Amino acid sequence: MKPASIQLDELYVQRDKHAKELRDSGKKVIGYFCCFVPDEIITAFDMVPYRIQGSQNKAIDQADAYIEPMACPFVRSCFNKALKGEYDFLDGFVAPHSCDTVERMYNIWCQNKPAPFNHLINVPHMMGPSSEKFYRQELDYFVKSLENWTGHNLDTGKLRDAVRLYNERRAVLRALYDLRKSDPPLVLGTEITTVLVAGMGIPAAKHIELVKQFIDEVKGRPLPQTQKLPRIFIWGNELDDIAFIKLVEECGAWVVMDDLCTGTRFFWEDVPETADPLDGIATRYLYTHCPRSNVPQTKTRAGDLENRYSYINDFIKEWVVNGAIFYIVRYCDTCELEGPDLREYLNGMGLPVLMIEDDYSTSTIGQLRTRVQAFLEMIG
């Protein structure tokens, strides 16, 4: 049996390999975008959730014929892979209205590369009781669509089991993140990204098993030499390649915490166990921390910032962060608008911030090195 670290590396490099093997064995694989599509519902139908990602290593050479090049390069990259047949193994395609580009891409995708099952979940941008009711109804509609397509009714017992399964995965991933609290951290940021991305195309039970084994591996390593380096918090959207994290660590820093779509956002909070599992799922997913969501405002500017970002304050304190780097995929309006407010909040805490806008491409990594080095020298 290969060590868990090797298995996770292989799954990271070939994310679709295991999903294809499962499909060949008779399992249905449902691809989806973003953090607002509940894995629990898909799993309760005995299907495999597969988080769709693009490629930061490959040029976007076909998608621009269908959508303007000033649209989000992450979404364009995902569609580019679909056009080239790289997502033909998916039995279903599900997109939430996480942002306007994803919603628009859903229609373009379905017209040009439809899957056997296609569904759009309309996710409210406002938080509050009416939004909870609306989103819950959207999940009911999603369940009904899956029932009609599969010919099977949703088993409430299986849904409860799925909630417990994914809460276990969340707990295991939080335990992995706890290993970053020490100075120096016991696990690198590149390793964390590898573990998370590797798990986005395999069943949760398999991911839990591998992460537990990986944690044991990490705890069995010789303690790293004490080396005082800046401890960095990464904020942004889709960061599904280790290249940028590796750059930051090569420049002389520890990447110890994040608030990313491919990081804490998708797993940090548990789904509450409720009498009707869909109620707990609706609450948990609707309140996912995301720049696209409008948190109710308070009366003062300082109070408003605290209301929106207090969870990040907790991250900064618990993981003893010295500086923050914002990695924003170009043309992401939500992150571009949210970034200045978050920077103001973090600066108010005395935390320096470097804002980087990038093209969702590893080809630009070399150009970013000087900026990252200068920032680290400033706070080092």
Partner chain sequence: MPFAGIDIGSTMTKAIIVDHEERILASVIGPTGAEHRHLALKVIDEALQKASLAMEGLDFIVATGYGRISVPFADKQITEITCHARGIRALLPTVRIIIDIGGQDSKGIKLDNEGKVANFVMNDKCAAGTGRFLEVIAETLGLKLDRLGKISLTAEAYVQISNTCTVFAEHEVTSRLAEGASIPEIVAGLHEAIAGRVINMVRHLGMEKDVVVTGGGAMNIGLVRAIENKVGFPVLIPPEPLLTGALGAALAGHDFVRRGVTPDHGRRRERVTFFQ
Second form
Amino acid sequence: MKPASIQLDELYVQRDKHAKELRDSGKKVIGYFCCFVPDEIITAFDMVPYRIQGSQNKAIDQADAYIEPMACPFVRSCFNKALKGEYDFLDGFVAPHSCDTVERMYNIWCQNKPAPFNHLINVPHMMGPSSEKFYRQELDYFVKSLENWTGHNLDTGKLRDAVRLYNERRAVLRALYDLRKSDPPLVLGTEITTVLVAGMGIPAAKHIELVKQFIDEVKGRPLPQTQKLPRIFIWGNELDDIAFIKLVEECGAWVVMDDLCTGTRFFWEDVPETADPLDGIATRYLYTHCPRSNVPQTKTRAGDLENRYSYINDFIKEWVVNGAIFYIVRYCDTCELEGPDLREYLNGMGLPVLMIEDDYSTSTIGQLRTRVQAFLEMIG
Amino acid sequence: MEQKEQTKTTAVKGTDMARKVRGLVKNIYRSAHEAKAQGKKVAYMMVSSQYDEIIRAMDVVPIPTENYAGLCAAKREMDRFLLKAEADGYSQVLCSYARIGLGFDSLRKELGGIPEGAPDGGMPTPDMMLGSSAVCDPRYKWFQAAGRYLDVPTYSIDVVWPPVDADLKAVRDHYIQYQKEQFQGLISFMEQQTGKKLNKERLWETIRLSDEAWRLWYEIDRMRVAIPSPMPAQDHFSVMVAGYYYPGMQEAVDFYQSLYDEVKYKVENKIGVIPDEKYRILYGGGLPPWHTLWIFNYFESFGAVFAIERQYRAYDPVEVPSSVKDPVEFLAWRSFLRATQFYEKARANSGNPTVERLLGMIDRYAIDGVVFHACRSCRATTIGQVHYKNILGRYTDIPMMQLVSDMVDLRDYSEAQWKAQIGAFIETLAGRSAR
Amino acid sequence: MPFAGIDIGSTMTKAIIVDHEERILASVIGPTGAEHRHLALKVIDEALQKASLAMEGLDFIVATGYGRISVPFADKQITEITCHARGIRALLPTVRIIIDIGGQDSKGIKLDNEGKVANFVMNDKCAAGTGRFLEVIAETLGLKLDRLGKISLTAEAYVQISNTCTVFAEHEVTSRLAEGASIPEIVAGLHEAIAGRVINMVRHLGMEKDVVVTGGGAMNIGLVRAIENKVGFPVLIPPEPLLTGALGAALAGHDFVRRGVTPDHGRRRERVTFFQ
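Previous: the form predicted alone; requested now: the form predicted together with its partner chain:
And the full complex, kicking off with our chain again.
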């Protein structure tokens, strides 16, 4: 058996390999966008949830004939892959209404590269009891669509099992993140991203097993060099390639914590085990910390910022962070409106912030080196 | 060193009523300032959020921040606000309406008052901000971000529309229920802020006025099928002020009644926008280039008139079931029906409701060509244009063109490039009519 | 105890050698250019020759600038942000804001009371607001880059150049010319546009006296005037605006030695390979 680290590396590089194998063995694979489509529901139908990813290292060469270049380049990259047939293995395509671009993309995708099953889940932008209820009803409708398509009714027992399974995966991933708390951290930021992205296209049980083994391997290996380096928190949107984090670490820093769509945002919080499992799922997913969701205003500005970002404050304290880097994939209106608020909050805590806006492309990442390095020199 | 005088950038209008819109726009900000002086509540808001009648019924004076951005651009007074927002850390690709609004708020805070020379006296400091998720994401995020400059109570609501492939029977109830609850949340918030209860009779009255205005407006547009065109798209982008910024007000009804009479007269007497109408163009979508509206006249110089447009024409009148007896529920129903009115048609044909609307217009208005305007910083009205073009191409062979700039940010506009593109487009139209 | 700093920018390579009292022993400016890959070594050799030193005699070599990444003979590489700050701290200690306008990027650096970097901003991989923008337009107008400053001073008004994109701006310039604008008015408009972009970016740091302008942009009097106009007060210009980064690099080398920092790796007398 290969070491888990090698297997995870391979899964990171060949992201669709395992999903295709499962499909060949008769399983259905359901592709979805973002952090608002519950893996649990897809798993309860005995299907494989597959988080759709782009290719930061490949040019977007076909999508422009279908979608404007001022749309989110991550989404364009995903669609570019679909146009090239790289997502033909998907039996289903599910988009949440996470933002303007993804919502528009749903129709463009379905009209040009429809999967056998297509569905859009409308996710409220607001939070609160009526939003919870609506999102729960949207999940009911999603379940109904899956039932119609598969010809099977949802088995509540299986959904309960799936909730437990994914909570276990969340716990294992949090345990992995615990290894980043020491100084120096036991795991590199690049390794974390590799492990997370590798898990986006495989069943949770398999991922859990690999992450557990990986944790054992990490604990057994010699400590990294003990040079004192700045400890960085990364905030942003889709970062499903290690290139940028690698650049930051090469410039002389430890990336120790994140709030990214491809990081804590998708797995951190557990799904509460409720009598009707869909209730717990609805609550958990609705309150995902994404800038596209509007946290209701509380009190004054200062109180409002505290209410919106206290979880980040906890991250920063527990993982002993010295600086924050925002990596925003361009054309994300909600991140671009959120960034300055979060910076104000973090600066208020005395934490320096470097805000970077970039195209979703590894070819331009080198140009960011000066900025990152100067930031590290400044805080170091 | 002084900047050299600039050339005129606004468009020459086709109708007398369109020329009167300037007064309606000025009045938006004047009445907000007056209300503020009288101690009445004023609110930043986003038009077309389906809550407009509630705001009027609550006697809160609306300040439409997006309109203010468009106004600044039309007056070419936007740069200092855009630059201020960018200096404050907002991206140059962020919605330029939001950048102007945030830049304005930032400058007002910094200067301790309205920036000198701000168009139409500027926007007064609001007592509250009311965002919504209707149309696009920045419409609730913007006000959240504005909290940086304005520590005022802020409340946003969801406005939800199902996807075109949804089983409407299966989803209708929960969509309407949620919409109603969102409105109720807003009403409670506004009652708290104003210390006044919503008068439901008053709400029915504002709904009636607003529906009457939209009905008249709809009739006007139906008359625009006439050849020669009695009213061009640039007029539409003016007269929409009554429908979008005065819903629930008698002013809107009166305005459209007068416009109705004027357009009817023009149709009956065959008075066209231009003397020699050669081509009829459909403005296929995208926010108008507020910075350079004279571009419509540039088309006209080649005999091309914009006969009809999709932008700022979100929905036709809808029939809410008479069993609905509560005005808030009525608004929820109306919102749902407006959003889904072309779904059935779309599913039977192109699969896309926007394409259905465009196809309908191409047919009814005898359209020779379609022009879209892609705005670099507006995802909501831009993404999909290429897609609509692709699908339209399966049903029609008329020429289509996408011009690219921004709704207000002049830095994304190249006059030379546009003129070249427009020239080629007109040549294509000429080539087709010669056949 | 001599220290060298080499600043490899996108268009120019600059080298400085200082002694332990931080007196300048030699300084050289040469072109970088794609066809001059080997020049970095040549520039440092020339500086060594001027200072009558051998490379082995240098106590520390710091490389900075766009091409710093793979300078085989450097002991450490530091960004030009940190180096400009270090150089200006030595030259003009009252400065709190540095505006550097280079060939392919422009940046703003805020210094704290000790002259250390407190914050910085850089333009976003786009030629607007850089020397390259001026160069392209100068070509369109058939003018030499170094004449632009003086030409613009003869203008009584400027025409607005709105486009951020260099290609669009070229179109814009052509149509303004066709509309009858004079060349000085257009050049003044270009300076106005660049100054506007750069100052707006730097405003993010909070404008504070004194302000210094460095890099190639500092040698364009028209651009400097436009900047002063926006800032609202006179700015400082160092005697050798191109050399502050290299000076800072040399001084940073001295700082390293004082702190007992050892070189990252062995020096190799090889060509700089960053362009390949």
